[in-house]
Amino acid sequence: MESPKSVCSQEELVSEIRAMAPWHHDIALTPDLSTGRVFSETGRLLPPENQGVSLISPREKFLRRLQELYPAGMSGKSFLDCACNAGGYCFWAREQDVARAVGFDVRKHWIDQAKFVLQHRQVAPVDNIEFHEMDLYDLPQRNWEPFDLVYFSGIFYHLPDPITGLKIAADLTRDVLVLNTSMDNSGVETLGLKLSIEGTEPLMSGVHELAWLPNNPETLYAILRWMGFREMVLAADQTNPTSLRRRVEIYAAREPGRLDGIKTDLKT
């Protein structure tokens, strides 16, 4: 069922967006208004400028990736976003005619934002999208059918048991899983995970305090192979030599050859 359309004025929407700050996702609500551009002309801000939260505008990049995976669109497909934040990826997947988009996040702040966008977005369909406030480890209790595409971004390195967490998502993946995670960049060559302790209060941190950072893409490949994925592509690798963190994005498919359309020459 499609959510009721907003009856708020532009000024009222801006006021509500500001009241719900900080935002991580820049999502268009009307042709002239987006959640990010209320705070920045580009829809982007660094954490020090945005209450410790990075403001990002990844729609165009995400849509290009979806088109590489599904050149004919996502009609009849389903999409799950684990740790969905304000739900941007669900809304953009719906623009590609996905039949079902589900997002969940452990933090009420982000789910409140996602439901706000669901109520007020006027530039694209918002039917067949749902959001849930819940912990990843409670996901098996939902007994959902597997999804064609599962997005596992910004969560692996916040988990006290990331292998179990990723396995939960993998078991719900029919076709392709996208794993985007920070990694340890201290130069350790032995494969494994490095212990990390993080605060539970910051919005961009986990809620379990204990967390683990993978130290090499090969660590993640080994885990994904064990989970039944037969092909993997390292689609992005953002490494700053002066930083102790590194960010990678890996596409993992159930069937070999499925990722031939991904625009990269880094395969394993």
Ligand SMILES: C[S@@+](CC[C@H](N)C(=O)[O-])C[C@H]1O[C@@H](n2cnc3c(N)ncnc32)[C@H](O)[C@@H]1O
Second form
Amino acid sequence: MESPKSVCSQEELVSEIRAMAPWHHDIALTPDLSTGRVFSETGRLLPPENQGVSLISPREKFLRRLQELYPAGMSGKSFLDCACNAGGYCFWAREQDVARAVGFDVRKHWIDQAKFVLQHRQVAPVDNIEFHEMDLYDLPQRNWEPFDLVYFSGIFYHLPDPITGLKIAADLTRDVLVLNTSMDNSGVETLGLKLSIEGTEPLMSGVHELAWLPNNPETLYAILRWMGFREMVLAADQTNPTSLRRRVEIYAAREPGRLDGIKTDLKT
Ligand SMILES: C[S@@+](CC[C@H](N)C(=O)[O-])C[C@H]1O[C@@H](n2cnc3c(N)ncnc32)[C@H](O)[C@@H]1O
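What would the structure be for the form predicted together with the named molecule, rather than the form predicted alone?
Shown next: the complete complex, the earlier chain at its head.
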């Protein structure tokens, strides 16, 4: 379904973008305007500079990953983004010609932004993209067909029962699931999940208070293997020496050999 095309002037768009702040995703609307560049020349800001929310601009990196996964393009493929925030990954997947892109997030703030971009983005097609304000745990009630590629980024460590949450996404994955998560890096050697109680007010947090941080990629491999993934690649691993957190991105595929094209970007 075509979305209504923007009839706003550049000034009106800028004013709307400011009114909808803070933004986490820098997404281009026109050749001269993106949601992030209204606030910063690079489309990037640290949380203290942006109402406690990091402003990120990951389009290029994401497109390189899609190219590695689907060198022949994504025509006819479907994409699901769990906890989609302002929907950046859905819009960029659509640039690669996916037949269907669906994003959902539990917070109205982010889904309002995603729908705003849907309405005003002029630099790429926005048909066949949909957004829903929804908790991950309500996803099974939708009875959707499985998606080729499922994105599970920045949500695992915000869930009271992350194994059930990830299983919900895994059961909707036909081909590849991307798991990007923060991890505990305090040096515990026993594989497991560490308790992390979080506030529910911050826009980037979970909504259930109870949450868990995995402490080793091996913990995540064991969980993903149990969910039926037969090949896994640690595509990125970043540790900040002054922080007790570590961030990993794991690609998990149903078929062995499927991830041969993924390049790793290991920084420890
Ligand atoms: C750290 S941000 C990650 C955003 C985005 N996935 C990304 O990687 O850029 C966490 C997101 O998860 C959403 N979220 C938290 N708990 C959720 C839940 N139970 N169901 C759906 N979305 C949730 C938040 O509203 C927020 O947008």
